[in-house]
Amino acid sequence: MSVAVKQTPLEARLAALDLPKGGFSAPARAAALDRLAAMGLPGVRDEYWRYTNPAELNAAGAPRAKTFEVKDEEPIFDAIDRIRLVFVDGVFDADASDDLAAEGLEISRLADADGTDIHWASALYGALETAGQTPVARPLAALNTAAATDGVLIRVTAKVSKPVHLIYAHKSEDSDPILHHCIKLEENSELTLLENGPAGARFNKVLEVDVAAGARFHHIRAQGRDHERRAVTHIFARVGAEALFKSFTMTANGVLTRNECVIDMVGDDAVAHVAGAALGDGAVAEFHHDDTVFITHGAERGESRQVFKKVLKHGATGVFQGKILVKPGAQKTDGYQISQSLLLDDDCQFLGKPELEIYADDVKCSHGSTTGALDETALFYLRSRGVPHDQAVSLLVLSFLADTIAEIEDETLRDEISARLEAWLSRHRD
């Protein structure tokens, strides 16, 4: 008579994963399963955990979710001249993407490329990942770098014209994707990467970024419409001197999205925005949304803003934890945050968690975080003048998020984001 073997989470999440072996990714794949052993998975234990339950994440199988095909407008970003690349279910469809030859640019699939022992990409895979998981521990995040089955690696060499946009679709109910991305930029080369689609029914991904002296890095993403979804995103980013990083993200339902950002700012005069606007109704489904930031100012005369809002109703969750943190020597550093939620009704709430840490004496830095219902005198006078009341409250909602799409410097990009919150709005009036 054989004698079940009880498994810890650990364990069992790893067993229901097929875990990549050999290719230039095997180093640094060891190295993510003995971080993630020591760590064991997040709990709500854990201080960065403590407004968001994990046990969804940490769970050995994905819960089931419905796919979601959108019938009333059309694929965001399809107006734009770009290149796509494709991924059903954590899959690469090279059928349904562009060719992968672009001027300025080296574009690969993980899954073909790691089955080389030479690549690039093998002294950025894991890399910042690795140097993210300190002083916070990302088990999520370790968790990816081992078991990342797909995934695109990018080495840009010059200003790209084209933006890159990376989809992901959602065709199988109890998928569990795991994608893990490299984009390197060379010196003064820029490019602009676009995201959406919900992916699976749970979502784990990595972006690891390289900005070289000089380069500009552009980011915007657009999570939704899907209402069953669960994500977990980790963006690790090493910002040059005199560099750009600039992310935005747009957020629209969800069960559980946990979207985490961590930027290391190592040269001098490096630039690093970073922005969400959020849009949860609890009327529809459950939503739970938790943006966690930790920028680290290691040079001189760096500047960073966080800017980050969420607009709630019937009792969907918002979670904001922010940190900037100054290293000794950071002199002239300029760093801002702030996180705001907007509560349309009385069952939701907003969770804050803003930080400092300056171990310099010349910076300036700040934080700040609110909590508020619609300004009933902008409502009145809106009203006043005829306007009816559901576009007042959508008038009022949009100029209460224009400073987190401010941060996307196209302007066709920007009215795109506004014209798909704006909708959003009229989808879910009351």
Given for the second form:
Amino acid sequence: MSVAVKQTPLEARLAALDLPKGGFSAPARAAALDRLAAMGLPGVRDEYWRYTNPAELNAAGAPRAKTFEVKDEEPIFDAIDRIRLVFVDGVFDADASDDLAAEGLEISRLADADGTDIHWASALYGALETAGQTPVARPLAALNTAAATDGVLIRVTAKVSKPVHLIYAHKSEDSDPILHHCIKLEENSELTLLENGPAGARFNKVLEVDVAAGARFHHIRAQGRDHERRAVTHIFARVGAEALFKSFTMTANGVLTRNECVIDMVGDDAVAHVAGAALGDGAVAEFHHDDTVFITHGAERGESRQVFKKVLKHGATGVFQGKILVKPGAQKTDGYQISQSLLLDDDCQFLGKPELEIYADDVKCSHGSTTGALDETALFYLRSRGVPHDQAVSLLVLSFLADTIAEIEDETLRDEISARLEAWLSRHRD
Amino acid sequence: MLEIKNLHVKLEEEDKAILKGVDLSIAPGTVHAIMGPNGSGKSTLSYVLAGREGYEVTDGSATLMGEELLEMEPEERAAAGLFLAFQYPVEIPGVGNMTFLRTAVNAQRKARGEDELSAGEFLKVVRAKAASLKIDAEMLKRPVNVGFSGGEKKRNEILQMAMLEPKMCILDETDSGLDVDAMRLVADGVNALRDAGRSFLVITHYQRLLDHIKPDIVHIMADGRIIKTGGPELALEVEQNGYAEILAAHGIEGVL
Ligand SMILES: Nc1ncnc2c1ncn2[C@@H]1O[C@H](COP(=O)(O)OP(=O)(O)O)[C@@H](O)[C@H]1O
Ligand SMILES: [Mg+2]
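Having displayed the form predicted alone, please output the structure of the form predicted together with the partner chain.
Expanding to the full complex; the earlier chain stays at the top.
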């Protein structure tokens, strides 16, 4: 009688990976593996995975995903003067990318930087992820730190007007990229980071952002496009005194998306805004979208905003789990959170879990969560003015999403995102 | 212009008849007023003509310049030349007033096979019309009706009407919530649009507005029917004696 040795899911996952040894990142990678071993992969019994089944994000192999091209559409952000860094199925494409040298920026590829043992990013790589593991475990982020094959490391030393644009092309139906980026904004510097593209059949991405005192970071992401792709992404940010962190994500399509955002407001008068607009149509492929946000106020007079909206149709599912934690002494904190969903038909669902945990007495915190259908009165009003039904619906959906788009400071980028949302809506009329 | 024959309407959801045989014939270039106590069915009539959901036409017909109105989608009725100034204009957060106006104007032009107006052309026209209604640039930028006062909302309705240049204008209690100055602005806006090819149906509870917008014909509506029709003097009669006498004469126990 032979005894079958049964692998745990984590062992199976790790066995399927070609773990890079790492240079400067080697200690962080080793520590991440230890963390991961202690945590195990996430499961539906975990408190923050009740609404989203992580099985396909855990699985040893990526479920296949067809690519999807939108005809007659210019690539997003194409009209903007920016530094493009292109990854195809997670592999850096130097030919398609711009020169990495730019004023006020030090950009290197993780894969290159890992050829040496000394790099400025060694203080950051995995550090914010590690800090973000308490009080809530985020095993897929630890997996990322251990297993990331590439990414970009950006040090910002001045106010940089040209955005850096990370483009994630998806060409292979079974690609399974794991990318890890570190961005360090030195005091009073400024950077806009753009991201878009499905990246692969399954994408695991971590972005660690350290925003030093007085620095400003703007992040605009257009995620999705491919209907069948799956993604788990984490943003870990540390926001210093009088620093600003702003992140906006548009998600359209995607069988499964889990976007986590973990923000530590460590300096007084820090500002952090996170916003998301998600659009899902279950008629084309399943759509399950999960925003999980954790903002910790650890200093005085911090301002945080979470603005998340989802537009769901044909059986699509939206999840929002958002927490504001105000630590003792974080007086005068101003924390705001809103999550709303617009259900365009009856068989969609929205699952919301807003949380406030406050240990300081002089704070202003509020949260709200709503689920609703399209306003029939407003729809009739528009139609009575001659606006055709479908166009009126689009207008109302865009008006529903307006608060999230308003979180994008730059007008050109705001218009670009609005145009994409509008185009999606016109492709998904009943 | 507008021909309504024996119109019977009930609520879709329940067995409640609201309009019980309305007949109305409005000639091009004329101004008709409908007066009547609250609950008599005036708003319902305007909604049914504009195509709002929730009502069921059980009998009768309505045509606009010979076209069957009740068969059309609301946007088709608008493109055919019908306009309803709402009793309660709707707030649409997130949609700029200007965007809304331009979308509406261009949608109608498109439906009629006309070229869309360029942003520049549109701006010029809208600015001039807004100015005459004392609607400033700020109000044009704000989301549709959001945070507008009652008077601002009603002026905004008239601005939409002026921009869309409909043939048949229905004004549902446009005077309610207006002070004297605002009422004059609204009335001037309406009067500026009066011409031989355009008709108006002015719905009002009070005679006040009719001092400024002089009607050719006045109808009294009660309990889902037009019970009396006359000249402008009928409005004055209502003003002096109230509705009770007229209602009693038609065997309707009046609640005002
Ligand atoms: N959607 C509705 N649901 C229930 N009752 C309605 C509805 N619309 C109209 N009614 C009823 O129909 C009658 C006429 O209403 P309405 O047309 O608003 O009158 P008016 O505008 O003359 O005041 C009232 O009794 C009103 O309560
Ligand atoms: Mg009414």
